[in-house]
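The chain below stands alone and is given in structure tokens; this is the form predicted alone.
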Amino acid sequence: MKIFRMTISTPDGNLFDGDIQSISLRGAEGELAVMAGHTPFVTITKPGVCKLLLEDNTETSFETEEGILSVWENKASLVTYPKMK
């Protein structure tokens, strides 16, 4: 599966930099997944757990408060909040 280049930043620094194979989260029109040669685009995001699948097949997941995903040019970017305890 092809791969591309995704970085989670938070206030406090970088919870995630690396290639994946695709993130799905909550958008602002309801779930959404983002896989290598997407359309570029911009949308905020909603409260909730952020699914990574890594380049070796293996996931990993956050959780998130609100933020604004960006895609383009086969990277993608995520800011936001880690969900507080």
The other form holds:
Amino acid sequence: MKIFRMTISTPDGNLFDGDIQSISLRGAEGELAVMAGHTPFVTITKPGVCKLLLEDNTETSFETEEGILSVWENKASLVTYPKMK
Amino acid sequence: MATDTKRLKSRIRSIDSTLHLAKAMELVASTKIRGASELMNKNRQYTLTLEDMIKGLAGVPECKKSVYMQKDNGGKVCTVVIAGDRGLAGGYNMNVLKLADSTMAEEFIPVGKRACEKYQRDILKVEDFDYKEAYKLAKELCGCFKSGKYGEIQIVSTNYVSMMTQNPEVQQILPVEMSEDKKNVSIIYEPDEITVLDTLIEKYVAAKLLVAARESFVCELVARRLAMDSASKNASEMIDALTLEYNRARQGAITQEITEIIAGSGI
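Swap state to the form predicted together with its partner chain from the form predicted alone:
Below is the whole assembly, all chains and molecules, this chain first.
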């Protein structure tokens, strides 16, 4: 499986920074998943759970507020705010 | 003579308490610096990511029509002034406030107790300025910019370069600078460029405000530490000089007493 670099950054530091296989979350036009080699794109994400499939096939997830996901050549970043409690 | 030594003694005592105060403030400031600069660094990363995105978007032709990129919409110039909460930090507050005055802005939004006092607004402490506050302010600013009330939004804050250098500076945040970056044209934007820009802009302004506030806070602490360091140095020097004077006076009094006793005994 190909991997790519993913960063989830919030105003209080990075929630996640590392290599992953895929990320799935709720985008502006519905559920979406991004894998390595995706064409460059930027989208608004809706509040919800963002699931990451890590290099070692384990899954991890974060609850996030509205944010913006941008995908560049094999590098993706999500800027958001952690779910307010 | 006796009154002289008494006066000197009480002066030494009062300077000594000033010395203690200065040292305590210096220690408090240095402890806070670590935490504050950690927060600042985390925030810088976040802001850089957002800045990259904005730059990418600013190069897209569709976005050039966005209200956030229009110059000279006839609105007022609004300046967000970020100063400290407390004094005793050398020229820190004065430098920022002086720079703010020189911007010729028509409206000021102060952050930090000292700035709020100057512009007579409700007090908003820079130490407690978090993302929630920043976002609230950013939303308001973006709303005013969109409606044409403000034509330009700037931040006046102190830029942290290193432990030794901090410069007060003016940053323009809105309208967004045009960028001639053409390499981002092939990017797909969902749902469309303008919507992404509109959502991004509030976060970008909030991030800019927050990072400026946190940088300023670190600068305030650094300035205070420096000021308190020189204050305690001066106090020690003064105590040394006064102790010398005190001892001389005391010795003089003793010598005089002995002379009087000897003269009185009639030897």
